[in-house]
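Presented as structure tokens, the chain that follows is alone, the form predicted on its own.
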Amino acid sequence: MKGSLDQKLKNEIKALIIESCELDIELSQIDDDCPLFSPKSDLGLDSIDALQISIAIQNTYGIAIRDSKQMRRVVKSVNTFADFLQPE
């Protein structure tokens, strides 16, 4: 199943973002399609948060994203993140 269709995986990603960035919000406050790093985002994430998310991805899923352009594409939204982790 494609990651963006897997609600359990998307909730895991949201929990990873909340924990690694030390956000004081609920899973339901992160929209699946909302840009995570953007002035339009309510999360207020920055480059330090991106680094923390990258480390959490590596620790949780064993995947290292070393290219900053790829990282920006992967963490564009929860859905893009999920599709990266689970493409099929």
Second form
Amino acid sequence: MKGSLDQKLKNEIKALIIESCELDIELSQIDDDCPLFSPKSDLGLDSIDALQISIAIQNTYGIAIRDSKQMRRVVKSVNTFADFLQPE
Amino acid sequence: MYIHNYSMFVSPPVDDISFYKQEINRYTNLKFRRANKFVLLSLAGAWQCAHGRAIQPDTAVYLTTENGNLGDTETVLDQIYHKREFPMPYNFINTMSNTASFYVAQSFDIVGRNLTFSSKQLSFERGLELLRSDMGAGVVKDALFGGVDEGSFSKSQFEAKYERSFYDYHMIEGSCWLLIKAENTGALGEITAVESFGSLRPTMDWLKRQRFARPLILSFGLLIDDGQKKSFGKAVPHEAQFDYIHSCGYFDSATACGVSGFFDRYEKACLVHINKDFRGQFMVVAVEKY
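Next block: the form predicted in complex with the partner chain, after the form predicted on its own:
And the full complex, kicking off with our chain again.
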């Protein structure tokens, strides 16, 4: 099953984002398709948060994302993030 | 150097940083999401000090500390050397020595000189020396001046460092700030002297030469021993000794707490605070409260 169809995984990712970025919000406040790092996003995340998330991914899933372009694609939204972790 | 306000934010060591966020939220609605304990501790004291006062855009920030961001530094070293992981970026950024003073300046939207200053056991006093010369040179008119340290001592660390019984002291953490201006209008008091001496004798001689306009209160830093306290007490007539270390608790920037505590406790009096470092260098800060 593709990650974007796996609600459990997506909730896990949202929890990782909330915990690693020290956000004071609920899982339900992160939309699956909402751009995480857009100025339009309510989350207010920036490049330092992206770095924080990338290290959290590495520590949690053992996956290192070294390429910044790939990182941008992966953390575009919760759905892209989930598809990266679980392609099939 | 005129003191226009002071703060005395002290508490027993607390691990839950939401405690500090709540304290800060008493004075501002700003959110400090990525800030760690040391940064929040600094902000809590600085905001308490600035409360009700107009902070000018060119106000400088002088943050004096003995240990700085000790908690996060330990976390980062643990991540690198024990866990063999990359340090988490928030932790890493917060270990930068001037992060806390940057946060303070950013939160007040001020762009004056911004310094984090440390000098073994005399950080607060040496910082005041620096501020005095900056004010004398006219490069600083207003400054938020703080002494901030986390309560980080274990029994063995404290006793090894100070050769005193840990149980004789109540360990706290603190963030005590002064709003200092070159302008005297509206001031609560002033810093009348910041003096540095190479040993006990010239310190004593200086003290004997002083005349004070108001009743004198003496206070001492942790390294001044009982014999030296007695000698200083005999050298100059004084009304009382202010033992802020025992009445408030000890943290490594406790001198800041002594000065703020004096403002909190005494009316129309002068304070002479005497401190020394491990090399035997003495420093005296004299303050008058109007």
